[in-house]
Structure formats: structure tokens, C-alpha cells
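Quick heads-up: it's one chain on its own, the form predicted alone, in C-alpha cells.
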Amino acid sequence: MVRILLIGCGSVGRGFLKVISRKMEWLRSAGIDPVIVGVTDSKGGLYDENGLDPEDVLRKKATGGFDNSISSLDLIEKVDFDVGIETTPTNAETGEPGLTHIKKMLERGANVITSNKGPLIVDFHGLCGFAKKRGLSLKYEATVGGAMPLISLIEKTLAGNEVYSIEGIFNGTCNYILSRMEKELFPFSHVLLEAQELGIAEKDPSYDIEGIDTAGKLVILANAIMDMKVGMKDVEIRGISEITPEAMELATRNGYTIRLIGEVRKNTGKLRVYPRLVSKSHPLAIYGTLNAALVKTDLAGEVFVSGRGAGSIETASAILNDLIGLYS
């Protein structure tokens, strides 16, 4: 029996109940025998040491029908859990509360697993050699590109590759915008709010558009795969709110399209996360919501991989997957 407690109860947290509901009989098959033992959000939670069903939580969130008395850090202290599963909102600047979240699972003798950048983001090698210190492990796959396994494509597949630099798309909304107008080639204003409609972009953007999002994943790349010790304040950013339908339609006559990339390079240590042109040929010109990153080794030479990078299936697909990680 794995026992799981889960902090945070939005979009990914509920994804994450959907998919153990659905994926409970394979994973049992495959020796894994998941219990969620707690579940909380923002304004309070529910708890049962001899588990919860999935759906019976769902069906609480969705009617209002969890207990405002109990609060996340209560339940790190009084519940017994093997995992603990941190998905909260990210913030970039503080790493709160998400941070303090981590640290107190960790302390309780937890392996955890996240999909907040938040934490790692501020103090990426300090929860790290926590873990280790205590022999534990922390995964985060699900906070760089969502359902595209890059994290764990370059530390398995491409074990023992030494990787000189990774660019890519890393924000679908930013992708969706730039690819509307260069079809369209509608104002970023009017795709902008036509995103916001679909809800592919969220009421306040400026964390995709401005560039943002993208460079708190350069950081943990930079930090996970590099060994770098980088920060926010170590990246170069600029967004996409400035360009036009008339830049776009002059790179796409001369057989480019306009895509914001992320890029870090391990020779020269710079992160940069800016508008660039790319070739139509280029494996980066991808369209919609897709993430995609190009990775450069000594061995394996580019290895390109491509994905939904949001989306609260995909993103519970990535923390699946580090589930049976800790398990396989």
C-alpha cells in the first residue's frame, strides 16, 4: 500500500484524482497500490486513514463539501503517508506555500512529488539535498512541459549523455497566441482575448506572456539537468506582447514564423527566453497549445521531443508517471 496525500485541490489536483481513479486497477496489477489517505486545498480539506475514494473527493470539491477546519500543514503533521503531492499555484517569487509544504513532507519522512514551480524555482538545490540527506526523493517532472517527459527522457533515455544546451517552447499560451496570428494575422490584442475566452490563457497573462512561465522552467532545467546555480534573476526575458500581425506576416514571406523560445547553454552559462525566428523546416515551428524542446548531448547528438504542456490530465500523467517511478 502506497499511501498518498495530496495538497492542493484545483485543476492538477483534481486531474491527479481523475486519472488514479481510472488507472487504479493497472497500477494495483503492477504492484502499486495507491491510498489517498488526504486531500486539501486553500480552504480546507478531508482526510481518512483508511482511504478516500477519488470520486467521493471530487464530488465534495465540487459541492462545497470539505471540511474548513482542516488546513494542509495539519494534515502533514497528524497523517501517516509514504508520498506526499504538492500542487498548489505557483509563485516565482516567494515559492510559498508550496515551499514550506515540501520541506514539511520531507521532514515527516515523505518522498514528494510536485508540479509547483514555485519551490524550485527559489530554492531548487536546497530541497534537493534535503531529500538526499534524508533519503528521499523529490520529483517534479510535471513542472516543465507537462505531459512531454523531458526531465526524465534526459536522466533515463539519455543517461550518461553530457547535454550542451536546451531550447524550446515551453508555454502553450504564448505557442496558441503566435500561431493564431500567424494564420489569422489578427492583432496579439484580439488572439490574446480570444485565448482568454477559450481558456487557454487566464484572465491576468502576464506570467505567460511576459515571459515568465518559460523562464521559471529554463531555471529548473538549468538547475536539474546543468548543475547550474541560477535564479529569475539569472535569465534574460522578454515576452511577446509586442509583436505584430506586420513582423509576422514579413517572417512568414521569407519562409519563418515568430515562436518565444527558452534556451539555456551550458558553456556559457546564459538563459534566455525571447521571440526568435524560426524556420518553417525547424522541428520548434509546432502550433496550438504544444510544448516542444530540442536537447543537444556528445552522445545521442539533438534529441527533440514534443507534448501537451498543459492541461490537468496531461500534467497528472507526468506525476503518474513519477508515482510509478518511485515505485518501478
Given for the second form:
2 protein chains.
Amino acid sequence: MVRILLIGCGSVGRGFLKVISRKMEWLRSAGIDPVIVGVTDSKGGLYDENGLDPEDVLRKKATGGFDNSISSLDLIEKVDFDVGIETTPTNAETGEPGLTHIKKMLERGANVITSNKGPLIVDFHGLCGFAKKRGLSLKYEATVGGAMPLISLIEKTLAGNEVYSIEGIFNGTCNYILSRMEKELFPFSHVLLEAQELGIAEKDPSYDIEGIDTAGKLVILANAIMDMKVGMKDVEIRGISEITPEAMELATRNGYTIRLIGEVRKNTGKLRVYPRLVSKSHPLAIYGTLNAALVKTDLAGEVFVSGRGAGSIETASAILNDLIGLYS
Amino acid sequence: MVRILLIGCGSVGRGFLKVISRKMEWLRSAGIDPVIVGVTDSKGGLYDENGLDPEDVLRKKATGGFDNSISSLDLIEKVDFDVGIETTPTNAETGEPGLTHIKKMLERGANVITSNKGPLIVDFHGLCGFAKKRGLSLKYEATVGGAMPLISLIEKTLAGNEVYSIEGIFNGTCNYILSRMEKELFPFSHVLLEAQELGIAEKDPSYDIEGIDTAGKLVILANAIMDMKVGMKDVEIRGISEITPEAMELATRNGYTIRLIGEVRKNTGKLRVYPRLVSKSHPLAIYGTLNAALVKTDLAGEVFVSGRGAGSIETASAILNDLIGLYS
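Now show the form predicted together with a further copy of the same chain, given that the preceding structure was the form predicted alone.
Up next: the whole complex, starting with the chain shown before.
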């Protein structure tokens, strides 16, 4: 039996509940018997030490059926659980509330899986060291690239390889906007509006289009994969809002496109987010909301991966992979 | 200490010795202390229960310094080892000599890592069942796609996902030939000759160009990943030798190219190898000797991966990943 406490019940948290519900039988046959002992959002929660039905939690969440007297911190203190899943929204400056949630869950002796970039951006080595000292695991595949496996790809399929560099497209919103600009040669502001109407860009899109989101993911990759000790201040960041249709046209006329690339290189120790000319035949010339990464290594050479960088079920798939990795 | 017996000292076996030598320090710091207790090729071998120096084995291999009185089967019986690494050449019909080597190594109570497709094509479930019954592991990442992670990608980064289909380019020789035909519109026979001169195609190229190599890899994927029980006879196979420059020209004029695709689909249970029209903007429209695969799943959606499908060090990287997976 694996007792799960789920903190955060937005898009990713609900996706996780749906995935657990769909995969319950498979998980049991694989020797993992997941029991959801508690779920919270920012306003309340539910708990039952004998296990909540994920579908019932989803119904109550949709109909205002959470108990307002329950708080995340209360449940973390009060309920017995084996693994805490943290899916609250990212705050790249303070890391809160995820940072406190993760620390308290580790203090309670539970493993932690998070989709929340904030705590890792703010204190990657502090949290990992804290977990390690207690013999616990902190897993975070879902923080970078959604359903595109990258952290586990490098750790579990390229083990023993030295990673020289990672270059990638880590923000689907920017990639959608640039793909549309390439195809239609519309101005940035026009395509941004279109993306907002489709729900691909947020009402306040600055976090994505200014490259902050990509930079946060790079910080996690650099700390997790490249043995670096870096934070947001170490990333040189330029977003996509100043790209003109004229620049895009010039690029395409010469067989190139423009993509927002995040890159980290071991030899220089540099982290950069910037719009880059990418040859149309280069693997990073991907379209739509996809994410992609090109990993350069000493033994395997270049390995390229792409997949869906966001989405409720897709991100939950990454959390599920971490969960299975921990308990099988 | 992990005692390794290496059977097969061709390109892959020598690559493994080089990789072990380069990564010795790293492996020890990761808590794995590899000791090569024996190495054989088809004509002889070397052994030392206290450990052979990989560089010294490579020198002796190059200068005819192997002991002709040593045979692979002798060493498997005589030497104590924890893991056997089987890198002899593939025979897709009999599976030999790898099939016997792997069985005997499992009988001796050792885990096995293989880069040899033959034994798995001939008796995948027999060998895996045999290993499982004894509580041993049989690992085979290197049999499909060289340094392109695919089996471990699905098992270790997409765990819990149901795989609907795998489509891919699993033969670098064919992909090189088709890439050149696309670019130059030369006849097949001309490009094949060029590939043979460059060492990219074998003197007898039929195994690659007739699609047999791709079919063997599909059989392994279907058995390992898709819960199927299939052999070579279940694969519909068409190779690339009948593709004309005219067909390629027609394809390219319409925004397509032709690639040799291997595909396995869960819903139909069908395995096919055939030259397929691929849109130039499709991820499988890759160039040169690369391998690539598009995996369709229920949760993560489509995940695409590409990498170097062959090469001595690259294939050894996949073996190293299996080794680290077993002992860390």
C-alpha cells in the first residue's frame, strides 16, 4: 500500500486523480496499491485514512464539496502518508507555498513528487540534500517538459554518459506563437491575442513570452543534470515579444525559422534563453505547442526527444512515472 | 564488485571495453566496481579471476594475443561472474551462438546484457521466462536503436502508459541510402555502392536493405513492449531496393520523402516493414544514419526520440546503461 497525500488540485492535481483512477487496476497488478489519503487545494480539502475514491474527489472538487476547515499544512501534519504530491502553482521568486509544503512533507518522513518548479528554482540543492539526509526521494520529472521525458531520459536511459549540453524548447506557448508567426507572418501582438483566445497563452502572458518559464526549467536542469549550483540570476534571458514579422520573413526566406531556445552548456557554465535562428531541417524546428530537447553526451552522441510539454493528463503521466519509479 | 564476463569482442565488445576503461572511476564512485574476469571472441580469449585490464585486453585483441585454447562455452562454465555481456553477431534464424551463450550464462546464475538480436528474435519469451524463474535479469537496450534509448525510454520514462504503436527508422544504412537518393535523385544501386565504399553498407547488404534487420528489431519491440508473442514470420516485410529515383522525385515534389519504416500497432497486432511516404515536416523525416521512433501512448500522447543507431561506443553506451540499471 502506498498512501498518497495530494497537495494542489488544479489542472495537474485533477489530471493526477484521473490518471490514478484509470490506472488503479494496472498499478495493483504491478504491486503498487495506491491509496489517496488526502487531497487539498488552496481553500480546503478532503481526507480519509482508509482512502478516498479519486472520482468522488473530482466530483466534490467540481461541486464545491471540499471541507473548508481543512488546510494543506494541517493535513501534512496530521495524516500518515508515504508520498506527498505537490502540484500547487509555481512562484519562481519565493517558491511558496510549494517550498514549505515539500519541506514539511520530507520532515514527516515522506517521499515527495512535485510538478511545481518554484521550490526547485529557489532551493534545489537545499531540498535534495534535505531529502537525501533522511533517506527520502524527491522526484520532479513533471517540472520540465510535461510528458516529454527529459530528466528521467538522461538519468535512466543515458546513465554513465557525461552531458555536455542541453538545448531545447521548453515553453509550448512561445513555440505556438512562433510557429504561427512563421506560417502567417502576422505581428507578434496579433498571434498572442489569438493564442490567448485559444487558451494557449495566459491573460498575463509575460511569464511565458519573456522567457521566465523557460529559464526556470533550465535552472532545474542545470542543477539536476549538470552538477551546477545556479539560480534564476545566473540565466541570461531574452523573450520573444520583440520578434517582428520582418525578422521572421528574413529567416524563413533563408531556410531558417526563429525559436525560443533554452540552453545550458557544461564547458562555459552558461545558461541562456533567447530567440535563435534554427534551420528548418534542424530537429528543434518543431511546430505548435510541442516541447523538444537535444542532449549532447560523450558516449551516446546527440539524443533528441520531443513530446507534449503541457496538459493535465500529460503532466500527470510524468508524476505517475515518478511514482512507479519509487515503488516498483 | 561486479564480475563481468564479456562474450564477443568485435566492434561492440571492444567499444564496451573502451567505455568501461573510460568510465572506471565514475562507476566506482557510483558504487559499482566492475571487474572484467573474462573476454572471448570466436577464436579464443583471456581470463583472470582477479580482473583483466580493459586496455590490455584491447591491445592483445589487436595483436593476436588471445589464448586460442579458451572458448566462450568453457569460460561460461569455468569462471565465476555476476553478469554476462553477449555481443556476438546476430543470426536471426538460429539465434546462435548467442542463444546458447545466454542460456548457459543464466544457468550459471548470472544476469545477462546483450546487444545480439538473434537470441531475442528466436526465443524472446523463453529466455525472459527462464531468467525470471531464476530471479535474474536479461537486458537488451542495445539490440534496438544503438544509442537511441527506446526500450528503456518506454519502460523507465513512460511507465504506466499503454503503448498504442511504435513507428520508427531502425536501420541507419537504409536511411542513409534514402537520404542520399532524396538529395541527389541517384539510382538505388549507385547510392548503395557509395554507401559500401564508405563502410555504411555491408558487402552483402541484403540483411539491411531487404528490411530483415528492421523486422528483427520490431519483433523484439513487439514482444518486449506490446505484450505480443511474435516472431519473424509475423512481420510483413518490404525493403528499399525497388525504390526508383522517379518515385523519390515524385515524393519530394509533393513535400514528401520516402523512408523505410518499421511499425507495430497494438489494435491490429500487425508488424510491418515498408518504404513509406513521410511528409518532410514529419519528425520521422530524418537524415543520414540516424535512428528515430515515434511512440503513441494513452497518457503522454506522442513521444518522439532520435539518436545514433549504430557505432561501437554508442552501442556500448546502451550496454553501460543496462549495467548501471542492474547494479545501482
